[in-house]
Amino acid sequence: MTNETLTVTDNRTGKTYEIPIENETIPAAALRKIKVDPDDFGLMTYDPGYGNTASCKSAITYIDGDKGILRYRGYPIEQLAEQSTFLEVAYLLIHGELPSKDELERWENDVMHHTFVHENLARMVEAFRYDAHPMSILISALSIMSSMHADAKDVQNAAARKKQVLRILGKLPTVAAFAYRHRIGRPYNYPNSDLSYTGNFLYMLDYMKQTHYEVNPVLAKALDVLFILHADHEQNCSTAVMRNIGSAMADPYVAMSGAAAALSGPLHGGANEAVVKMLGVIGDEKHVPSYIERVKKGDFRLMGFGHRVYKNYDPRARIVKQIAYDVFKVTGTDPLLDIALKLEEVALQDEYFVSRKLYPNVDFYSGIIYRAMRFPTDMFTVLFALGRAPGWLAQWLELITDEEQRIARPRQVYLGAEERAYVPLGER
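In the form predicted on its own, the structure of this chain alone:
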């Protein structure tokens, strides 16, 4: 017997079992040998929402929720947000290392080379109602792209995988911009590859044939940092979907379509939109104390506070808070920021929230920034998807090349009826 084991005694039978421990986990299949009768299935774990179940081994993102730590490939998020660019972080997530100067230039050129979309895809966007949610358009566009690139099905081919990564990163902002322009009834702006990744995106959103139009560098930088902060976050809901669909050897377009669908849910990517709505309901700084009291009574939740993983101040929230001030220097102040600051001040001094470790998360300030940049609230989740794309792709690539992975197939605890005989319709 070694120290790296867990000894379990089944009190039903008195039998003792030795279960191996590796990387602070036990293999779930090892529990199958614990049974009362030889014909039993054996024990399983029951874990709704996978709160304490590891489904993969990964080298991409590290999170320590208790200490408020987030690292991509070992690099602290604070350093990447301050010194890196979104495309450089995308390279890091996907390739595992920071690029050299030449590698970064080639990577940026390759991604920007793929920013144009097929005209059929552009026409598809026009088929949606004028008021269609842009996430619905993005989800549909990803599925359609799968039909346009037959080589994407060859997921075991490394060269084919690389091509799809470049296509997705390049085309996704174009699709998002087209969805936005369709929504407001304006003609599409086709990509300008002379601009930066986020600069090009803002150009496609805003350009109206002005003679001296320039993308504001502060806003482009702010969006770049926000994309970095959202680039990956370990095995969250949408990433788990990306991996589950990918485990069937599905191509990255349909896998990402499913991931984006998961992200569109209000408990995931829609959280920052909920924060903006909450701040609008509060309406004024003076209403914050009474609102806090109603939250404590259970009348409703305090949106943008607390996190499934972080039991400390979300490290991304500090960075976003500073970006907000930079953006407001360009766009002008927003009264919602004053309400948010007051809400944070009151909540962080209240034992109710402190004892429950409810601290501001990244969604608390990001929605205010998007609002200041004049994004409609239903575009917030689209922006989240653009930032998360390289993380989804990195996770998909890691899954595809992981020999231990199999097609996802969770177990269930069956609590339905025992076997019973069919009753003919006339006798019921």
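Between two forms, the rigid core is the largest collection of C-alphas that superpose within 1.5 Å. In this text, all values refer to a predicted model and were calculated from it rather than measured experimentally. Positions refer to the first chain, counted from 1. What changes on going to the form predicted together with s-citryldethia Coenzyme A:
Remark: with the core as the superposition reference, the CA shift of K296 between these two forms reaches 2 Å or more.
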The other form holds:
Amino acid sequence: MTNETLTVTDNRTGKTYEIPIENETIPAAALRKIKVDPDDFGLMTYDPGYGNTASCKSAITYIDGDKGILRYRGYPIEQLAEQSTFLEVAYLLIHGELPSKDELERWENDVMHHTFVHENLARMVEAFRYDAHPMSILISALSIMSSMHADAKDVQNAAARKKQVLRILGKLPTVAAFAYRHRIGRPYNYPNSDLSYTGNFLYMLDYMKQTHYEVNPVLAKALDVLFILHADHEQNCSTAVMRNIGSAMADPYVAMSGAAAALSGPLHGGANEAVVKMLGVIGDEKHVPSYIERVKKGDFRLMGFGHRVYKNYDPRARIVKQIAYDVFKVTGTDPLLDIALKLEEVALQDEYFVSRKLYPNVDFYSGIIYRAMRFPTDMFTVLFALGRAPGWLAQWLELITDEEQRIARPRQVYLGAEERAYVPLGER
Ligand code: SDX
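We have the form predicted on its own; now please give the form predicted together with s-citryldethia Coenzyme A.
What follows is the whole complex; the chain from before opens it.
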């Protein structure tokens, strides 16, 4: 018997069981052997929110929540944010290695030549009310793209998978820009593949037929780094949805439509929008202490604070905070930043937050930057989705090629009624 096992005694029967330990986990299926009667179902684990359950084996992203470590394919997020580009990071996440110069050039060219969307999709955006939430448009756009690319359903075909990856990475910024232009009632700017990924995105958002329009390089760089910081985050809520839908062998467009729907929730990717609204409600630094007291009473949560995994400062939040200063040099500062800094200062000295290991997460400062760049608040989660797209795709590709993966189908603890006979309406 190796010592890489768990010896479990079932006190109901006195029987002991040897359960193998692998990668700091035990196979949940081993618990099914623990029974009182031979025809029992056996034991399961009960884990609402899956906070203690490994759903897959992955080689993409490593997080150490206690130490505040985040690495994509082994590379520290701080080095990637400092030295890489978003498309290079997307390549790294999807292919597992940093590209050579030629590989990167080919990859950038391939993505930037898949930026045009079907005209039917452009018209679909116009079918929404001008003030429709752009996440609704993005979620719908991914679904309509599924109907436009039938080859996507052949998920076992590597070439078909690669094609959808390029289409999604290329077209999502165009969808986001069209949603924004529809919102402000301005004509679409069609993609310009001569520009960088974020440069083209900013161009599609802002170009108003100026004769000498130029993308601001500081803002394009800031957006590029923000996308890097959002690119993947192991088995977060939306990625788990991408994997769940993908496990049914549905195509990556509808899987990502579901992932984007999960991301739109205020506890997940919608938090950056909620942070800016919260800072607006606080209104002034002098109201921070009273607001914190209401959070501690449980009236509401401090949006942008806390994390299921990070029990230390989210390493991404530290980098985002630095980007804010770079952006403000171009856009001018924002009073909300002063409120956010005061909020962080007060919260990090307060026992309520310290004892619960609640620190700023990636959403705490990102919304302030997006606002300074004049994005409407309801575009913030769309920006999160643009950043997260390569992570969702990398995780989906890993799932599809993982021999151990099966269709997702959790079990339950049934606490409902025992069998009972139907009572006809006249007798109730
Ligand atoms: C993202 O998973 C990912 O990786 C996500 C993400 C990614 O990149 O994909 O990192 C992106 O979603 C970041 C998180 C953005 N969400 C928010 O900022 C919303 C506010 N944060 C919380 O709602 C909360 O912190 C969660 C949802 C992020 C995490 O919740 P958990 O792990 O389920 O924590 P919990 O609900 O069990 O709370 C533990 C305690 C509770 O207090 P007690 O009941 O023990 O007294 O901490 C409290 C909670 O009330 N708490 C908070 C709080 N977060 C947790 N109290 C006040 N403000 C908060 N923000």
